[in-house]
Structure formats: C-alpha cells, structure tokens
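In structure tokens, the next block holds one chain alone, the form predicted alone.
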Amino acid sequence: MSKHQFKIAVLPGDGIGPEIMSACIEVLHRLLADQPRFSLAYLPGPGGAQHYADTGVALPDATMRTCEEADAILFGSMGLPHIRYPDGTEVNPQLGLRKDFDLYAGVRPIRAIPGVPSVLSDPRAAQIDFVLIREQSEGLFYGRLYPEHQPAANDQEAFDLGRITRKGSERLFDFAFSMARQRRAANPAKGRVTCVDKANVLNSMAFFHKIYWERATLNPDIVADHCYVDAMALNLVKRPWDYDVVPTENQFGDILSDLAAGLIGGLGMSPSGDIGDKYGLFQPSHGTAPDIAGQGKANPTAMILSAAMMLDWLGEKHGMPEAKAEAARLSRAVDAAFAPARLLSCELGGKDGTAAITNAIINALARESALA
C-alpha cells in the first residue's frame, strides 16, 4: 500500500506564532515518525502584521495559492497591537482567510485536561467537555468581512453592519447537529445542541432562533434546547459541564469562547478549527502575545491540540482512520504530559515554557509507543 502525503500550509505568523509552530512541527514529526499509511509535507507561507509593515501586504498571493493547494492549513498567530490598518483596526489576515475559503464554522473544543488547574472549585469542573461552534461568515462581523456594504463612519458616529441569512444559519445548525451525533456515537452521554442567541431583543437573532428550531425538527434524534447569550455567560461559569454542542453567532462566539477557555486553564490550552465544506484551518485560540515573544515562555499546547484537530479532520474528510487514530494518540499524550500535575505553564503562574511542555508531550508519546 502506497503512503499518502498530505500537503499542509504552515503560516507561523507574528509574536509567539513561530515558536509554538516550531514546537508543534517537532511533536508531529515524533508522532508520525513510524506511521506507514501517511505523512505530512509542510509548505511554509509568510504573512501577518509584520509582513504587512514590511511589504504593505498582510498575506501575499503566493501564500494564498499555497493555502488553496494544501490539504489543510496550520496557522499560528497573526497580528501585533502597534501595527494597524489606516482605519485603526488591527491586521488580522485570518478574517480574510475565513471569507476567501468560506470557513463558516469556528469549532472551539472546551475540554478539561487532567492536571491543569481550573478557576472553578467544583469537582465537576473535571467533566467539562463541550464544543462551541461560532458562525464565521456573517453576524456582527459582516461589515468587516464585506466593507463595501458597511455604512461610512464620520467624526460624529460609526456603524458596524450585522447580517444573518437563512443559508448561513442552516449550515451552521446542520454542522452542529452532525457534530452532536458524532460525539454521541463516541460517548452515549453526549448528543445535545444548545443554540445561543439574543432573540428576545434583536430582529436578526429572532430570525436565527426561528431557523434553529426548523433545523432541530429535522434532527429529532438529537436533544435540542436554547439559551440567551447573557444567561449562557452565567451558566458557563456556574455549570459548564451541562453542555455539549453550542452553536452561536459570530460575535457572541468570539466572546464566549474566551470565557470558556478560562474555565480550562486559559487560551494556551484552547485549540480551534475554522471549517468549511472544502477547506480547514487549524490554530490556537490565543493571540500573538508579543510581550513574551522570543523568551521561550509560550505555551504550545493549544497549537499542538489544534494539530490533533487537523489530523482528525483529515482522517474524516479522506476516509483515513489512521489519521484519526493519530489525532487521538496526540490528545492522549497531551493529557498524559499534564495529568501528573508536573507541568505548569507561565500563564498559570508556573515556570514551564515552550521546550519543557514540548518535551513532556514527546516523552508521553514515547512512553505510549513503548507500552504498545
């Protein structure tokens, strides 16, 4: 049987992006060193805020072509607070990638990792395991994605145009119900979708809410319920272990995913995938952290778990169970590295930096291989 090679576009970006990407590639090399069925070919792509400052272009055409031709995109972090577009907004090329590749589902798994301290004292915090799905093609980000439709600002007022469509909502909810079904197959305790909106105030959200219940009717095998966004912010602090799959609007998802990450140790532990019907981009949920860049302090865990998501997605998309098995093995290695509570990253008050965490995960992989 011939060995399949997946082409992976690698965009390290700014700040700590290159450091965590390097750690991630090192872990992937160790993970797949003896994998007979497939391999990864890494295709580098420059881009980011510093690239914009140096060249006037945030993502060059060559990088876009690399992404188009790749099987998946592995993305570090882009943006620097002191480098901005003329309108005052930060340079965030990932928004353009979401638009150009129609990456409409922002998948943010929120899972407690053994050994990583939680801000919640309740012992049930160890059971936290849900997925927030952020709609990324419209909502309150619509005016930023499509500035030609955005009302012009002046010295007296500014606007942000939001938009909700039937197409965008239906595919988000169908994605959520499908994911709930997959999660229930792996764990019979799962299989619930909770729509988050503000339908009691906003017309667009009332429309979103209406479409959700239409799609729920078409998925009667999955438990469906609903929560207003303000109540969800409260519930995620009081009882996050109650939730499974949580689809929501673009801006609400942006906010709630950061809140949710805080429950499991912070953004350094929080991976994400931007998924469309054809393309997939995988990146940590955190930013570029320029204040610690180059100091070896950055936590690469979210980047590494994002790579695990990428492998799982590739396995699903290409019917390759070996890739899904390697994704599960990588996630287990992260758990094994942290479970004895030997690691504590700098954002959690510890001293374990990029190298220590990377080596601990590689050692966990080696231990599992030795046992096998």
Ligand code: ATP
The other form holds:
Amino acid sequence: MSKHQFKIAVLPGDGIGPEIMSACIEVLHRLLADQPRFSLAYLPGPGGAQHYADTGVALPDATMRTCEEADAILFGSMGLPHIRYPDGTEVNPQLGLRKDFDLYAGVRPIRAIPGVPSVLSDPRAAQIDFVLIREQSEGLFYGRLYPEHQPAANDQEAFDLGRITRKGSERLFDFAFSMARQRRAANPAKGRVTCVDKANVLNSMAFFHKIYWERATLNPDIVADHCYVDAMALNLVKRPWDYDVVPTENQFGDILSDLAAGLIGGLGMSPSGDIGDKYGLFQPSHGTAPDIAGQGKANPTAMILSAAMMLDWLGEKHGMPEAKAEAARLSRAVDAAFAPARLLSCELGGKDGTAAITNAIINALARESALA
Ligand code: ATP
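Can I have the other form now, the form predicted together with adenosine-5'-triphosphate, not the form predicted alone?
In what comes next, the whole complex appears, and the chain from above leads the way.
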C-alpha cells in the first residue's frame, strides 16, 4: 500500500506562536518517524500582526491559498496588543479564517491531564472531561465578522450586532449531538448535551434555545439539557465533572472556554479545533501571550494536543484509522508525560517551559515505543 501524504498549512503567527509551533512539529516528527501508512508535508504560511505591521497585510493571498489547498491548517496564535488596525481593533486574522473557511464549530476539549494540579481541591477534578463547542460564524461576533451590516458608531454610541440564524444553530447542535454519540461510543458514561444560552433575557438566545430543543427531539438517544450562561459559569467551577458536550453562542464560548481552561491547568493545556464541513484549523485556545514570548516559558501542550485533534480529524475525514491511532498515541504520551516528570508550567507557578515539557512528551513517546 502506498504512503499517503497529508499537506498541512503551518501558520505559527505572533508572540509565543512560533515557539510552541516548532515544539509541536518536533513532536510530530518523532511521533510519525516510523509511520508506514502516511506522512505530513508542512507548508509554511506567513501572517499575523507583525506581518501586518511590516507589510500592511495580516494574511497574504499566498497564505490563504496554502490554507485552501492544504488538508488541514495548524495554527499557532496571531495578534499583538500594540499592533492595531486604524479603527483601534486588534489584528486577529483567525476571525477572518473562521469566516472565509466557514469554521463554524470551535471544539474545545477540557480534559484533566494526570499529574497536572487543578485549582479545584475536590478529587473529582481529576475526572473533568467535557467539550465546549463554540459557535463561530455569527452570535455576538457577527458585526465584527460582517462590519458592513453593523450600525455605524459615533461619538455618543456604539453597537455590536448579534445575529442567530436557524441554519447556524441547527448545524451547531447537530455537530454537538453527533459528537456526544461518538463520545458515548468510546465511553458509555458519556452522551449528554447541555446547551448554554441566555434565553430568559435575549430574543436571539430564545431563538437559539428553541432550535436546540427542536434538534434534541430529533436526537432522542442523547440526553439533552440546558443551562443559562450565568449559572453555567458557577457550575463549571462547582461541578465541571458533570458535563459532556456543551454547545454555546460565540461570545459565551469565548469567555467560558478561558474559564474552563483554568480548571485543567491554564490556557497552555487547552487545545482547540475550528471545524467546518470542509476545512479544519487546529490551534491552542490561548492567544499570543506577549508577556512570556521569547523566554522559553510557554507551555506547548495545548498546541501539541491540537495537533492530535488534527490527526484524529484527518483520520475520520479520510477513512484512515492509522491517523486516528497516532492521534490517540500522542494524547496518551501527553497523559504519560506530566506525572513522572513532575512538570509544572509557569501558569501554575512552576519553572517547566517549552523545552522541558516537549522533552517529557517525546520521552513518553519513546517509552511507549519501547514497550510496543
Ligand atoms: P486572546 O485575546 O488573543 O485570546 P488573551 O488575552 O486570552 O489572548 P493570552 O495570550 O491567551 O491572552 O494569555 C493570557 C495569559 O495566559 C497570559 O498571562 C499568558 O502568559 C498565559 N498563557 C497563555 N498561553 C500560555 C502558554 N501556552 N503557556 C504559558 N502561559 C500561557
């Protein structure tokens, strides 16, 4: 059987983006060194806030074409607080990519890694394992994505246009129910969807909520429930181990995913996949962390687990179980890395930075290969 090559567009971006990306590529090289069925070809994609400052363009056409032609996009992080568009907003090309490639589902797995201390003292914190699914094509980010529809601001008032559509909500909820089904197949204790909204106050959210229950009726094999976003902020701190698949609106997802990352050791532990019907972009949940950039302090785990999500998605999309198996092997190596090496990232007050964490993951891969 001939060896398949997946084309991966690699966009390291700004701040800690390039540091965690090179750690991730090093781990992928080790992971796939002896993989007979497929390999990855890395296609560089320049872009970001610094690129905007240098050239006047955040994402050059050539990078957009590379992303279009690739099988998947691996993305570090883009944006720097001191580099802004003339209207004062930050340069966030990832928002444009989500729009242009219709990456409507922001999948953010929140899973406790053994040996990583939690801010919660309850021993059940070790069981945290849920997935936030952030709607990314509309909601309260709609005006930012489609500024031509936004009412003009003046010096007395400003607006942000929120929009919820039937199509946008149906596809989000269908994605969530199908993910719950997949998770239940792997673990019979899973298989529950909890919609998060603010249907008691906002019209658009009441519409979102109504469509959720319509889709829940079409998926009777999955347990469906619901929570208002304010209550969910509390529940995620009090009993996050109770949740499984949690679809929500764009802005709510943006906020709750940072809170959720805090439960499992910080943003550096929290991977994500921006998924559409055709394209997939995989990036850590965090931003460019300019406060620690260039110091070797960044935790590459979120980036590396995002690459595992990419392999799983490629395997599913292309019917290649070997890619899914490598994704699982990489996640297992991350799980096996932290406890034995007693790793503590800077977000948890520790001293273990990019090199120490990368090496521990590579060593865990080597240990697994030695046992195989
Ligand atoms: P954005 O608005 O672009 O999402 P943000 O405002 O959420 O960004 P981040 O860049 O994500 O900010 O950083 C928030 C905090 O988390 C910073 O103190 C940063 O140092 C820390 N942080 C983020 N990512 C990591 C990482 N991979 N390793 C260690 N610390 C990190």
